[in-house]
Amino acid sequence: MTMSTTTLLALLKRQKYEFFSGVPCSHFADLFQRVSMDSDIMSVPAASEGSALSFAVGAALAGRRSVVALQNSGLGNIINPLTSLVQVNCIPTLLLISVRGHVDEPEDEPQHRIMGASTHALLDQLAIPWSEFDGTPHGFMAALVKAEEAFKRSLSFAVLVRKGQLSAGVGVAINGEQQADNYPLNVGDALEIISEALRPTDLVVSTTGFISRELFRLSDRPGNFYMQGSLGHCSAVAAGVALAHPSRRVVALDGDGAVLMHMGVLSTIGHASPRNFLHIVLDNEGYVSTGGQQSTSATSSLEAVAVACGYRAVRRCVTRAELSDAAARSLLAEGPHFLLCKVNQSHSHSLPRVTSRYTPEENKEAFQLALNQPRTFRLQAVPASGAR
C-alpha cells in the first residue's frame, strides 16, 4: 500500500504537529520539499540527525509539537540526544524513521544490513515504542494515536516507514532539475578533471552516495576507497590516512551535505595540518541521491569556514579551467588544501554501484595493498592563503 506525502502531512497537522526537521532519505522522496512548502508547519533542514532532534526539542520547549524524520542508519547519530536530552528531560518527539535493510525485504546495500536487522532491537533497548507503518492513511493515523499514548507517559514514539510506502505529492520537484543549470559542471565532469590531475601514487577516499558511484564509473582504481554509508566521515578517514602515511598524497572527495553534517572535522584537520592532504568538496547544494532535497550550503561559505579552520590554501571553483588549475596546483603544493567546486545536480542516468564489482572488504583490501606500495612525492612549500 502507498500513501502520498500530502496525506501524511494532513494527518500530522490534524494532530497539531507544527515543527519538522530531519535528514533526507530516498524512501521519503519529496517529503522534505513538501513540508518546506507548507505554511502550517515550520521546517528546518538539519545537517545531522542529532541536530534535527535538538531543533525539535527546542521547538517543543517553546510549545510546538515536533516531528523528526531520518533514515534508520541515522539512529546512531541521535542516541546521545535521545537519552541525555529527550528522555532525561521528558520531552517526547515523534520520529519518522525510514527503514533500509529490513530483514523481510530483498538484500540491500551492505551498509544498511546491520542497522536494518537491529532497528527494532535498538528502539526496544532505548525504551522507545514503535509501530510499523502499513502504507495506509488509517494505519498512519493509528500510529499517531499510539504516539499520543506514549507522549502521555513522556515517551517518544517511532513510526517505521518502508520502501514504496510513501508517494510524491502533486506539483513537487523531487529530482533537483530546477537547479541543474545553475553551474556549468556536474559531478561527473568535475571528477573527470580531478582524475586527470591525479598521479598513480595518489590515494583517494570518496564520500558515500553518487560521488563514489560516479568515481567508480569514471576512474576505478586500487587506490580508491569508496565510503559505503557513514555520511560525513569521508574527510576524517582521508585525513587519518594522510597523517598515518605522510609519504603519500591523499585526496578526500566530499559533498556539501557530508561536510555540513560534521563540520567540526574541518577544525581538526586544520589543527592537525596534514601536509599531504587535499580536501575537494563537490557542492551541488542538495542531497541528490535521496531525491534532490536542498542542503543549506547555498547560504553558507564552506571555503570561508576552511580558511577559519586553518587550511593552508583554499580555492573556490566553478568552471572547468578553474578546477583544472586548482587541482593541479594543489596536488603539487604543501597542504592541507581545500577546493570547493560548485556543481549542478545532473548525473549519468545509470550509475553503477561499487558493490556490483567489490564487497566493502575487497575494496578495503585493494586500497591497503595500494597504500603500502613504497611511494614518495615532493611537495612545494607555499605560504598560507585565504579563500580566492
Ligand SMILES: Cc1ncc(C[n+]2csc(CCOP(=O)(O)OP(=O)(O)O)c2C)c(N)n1
Second form
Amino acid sequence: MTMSTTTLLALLKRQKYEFFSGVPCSHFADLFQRVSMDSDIMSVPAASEGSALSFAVGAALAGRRSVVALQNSGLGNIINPLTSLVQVNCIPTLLLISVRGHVDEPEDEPQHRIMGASTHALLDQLAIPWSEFDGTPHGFMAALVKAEEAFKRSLSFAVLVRKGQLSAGVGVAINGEQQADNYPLNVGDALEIISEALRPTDLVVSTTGFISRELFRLSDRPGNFYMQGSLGHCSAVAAGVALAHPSRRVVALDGDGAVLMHMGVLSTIGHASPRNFLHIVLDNEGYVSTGGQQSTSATSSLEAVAVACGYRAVRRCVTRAELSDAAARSLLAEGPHFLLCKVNQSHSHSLPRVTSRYTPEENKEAFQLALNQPRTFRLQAVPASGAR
Ligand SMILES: Cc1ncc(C[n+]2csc(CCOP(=O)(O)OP(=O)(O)O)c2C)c(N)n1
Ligand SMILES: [Mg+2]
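Could I see the form predicted together with this ligand next, after the form predicted on its own?
Up next: the whole complex, starting with the chain shown before.
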C-alpha cells in the first residue's frame, strides 16, 4: 500500500504539527521538498539527524509540535540528543523513521543490514514506543493517535516507514534536479577529470551514495575504498590513511551533504595537516542520492570553512579547465588541499552498485593490498594558486 506525501502532510497538520526537520532518505519520496513549500509547517533542512532533533526540541520549547524525519542509519546520530535531551527533559517528539535493511529485504545494501535488524529492538531498549506504518491514511492516523497517548506519558513516538509506502505528492511537480542545473559539469564529468590526474599509486576514499557508484562505474581500481554508509566520515577515513601512510597520496571524494553532516572534521584535518591529502567535494547543492532534496551548501561557502580550518591550499572550480588545473596542481604540491567543485545534479541513468562486484570486505582487502605496495611518490614544489 502507498500513501502520498500530500496526504501525510495533511494528516500531520490535522494533528497540529507545525515544525519539521530531518535528513532525507529515498523512502521519503518528495516529502522534504513538499514540506519546504508548505506555508503551514515551518521546516529546517538539517545537516545531521542529531541537529534535526535539536531544532525540533527548540521549536517544541517554543510551543510548536514537531516532527523529525530520518533514515534508520541516522539513529546513530540521534541517540545522544534523544536520550540526554528529549528523554531527560521530557520533550516528546514524533519520529518518522525510514527502515533500510529490514529483515524482509535481505537484498538491501549491506551497510543497512545490522541497523535494519536492530531498529525495533533499539527503540524498545530506549523505551520509545513505535508502530509500523501500513501505507494507508487510516494506518498513519492510527499511528498518530498512538503518538498522542505516548506524548501524554512524556514519551516520544516513532512511525516506521518501509520502501515504497510513500509516493510523491499530487499537485505541483517538484524536481530536485533543477537547483544546480546551471553548473556545466556533473559528478561523472568531474570524476573523469580527477581520474586523469591520479597516478596508479594514489589511494581514493569515496563517500557513500552516487559518488562512489559513479567512481566504480568510471574508474574501478584496487586503490579505491568505496564507503557505503557512515555518511560524513569519508574524509576522516582518508585522512587517517594519509597520516598513517605519509608516502602515499590520498584523495577523499566527498559530497556536500556528507561534509555538512560532520563539518567539525575539517578543523581536525586542518590541525593534523596531512601533507599527502587532497579533499575533493563534489557539491551539487543537494542530497542527490536520495532524490535531490536541497542541502544548505548553496548558502554556505564550504571553501571558506576549509581556509578557516587550516587547509594549506583551497580552490573552488566550476569549469572543466578549472578542475583539471586544480586537480593536477593539488596532487603535486603539499597539502592538505581542499578542492570544491560545483556540479549539476545529473547522473548516468544506470549506476552500478559496488556490491555487484565486491562485498565490502573484498573491497577492503583489495584496498589494503594496493595500500601496502611499496611504491612511493615525491611531492614537487609547485605552488597551488589560491593557497592561503
Ligand atoms: C546517517 C545517514 N543519514 C542519511 C543517510 C541517507 N543518505 C545516503 S546518501 C545521502 C545523500 C548524501 O548527499 P551528498 O553527500 O551531498 O552526496 P550526493 O548524494 O548529493 O552525491 C543520504 C542523505 C545515510 N546514509 N546516513
Ligand atoms: Mg550532494
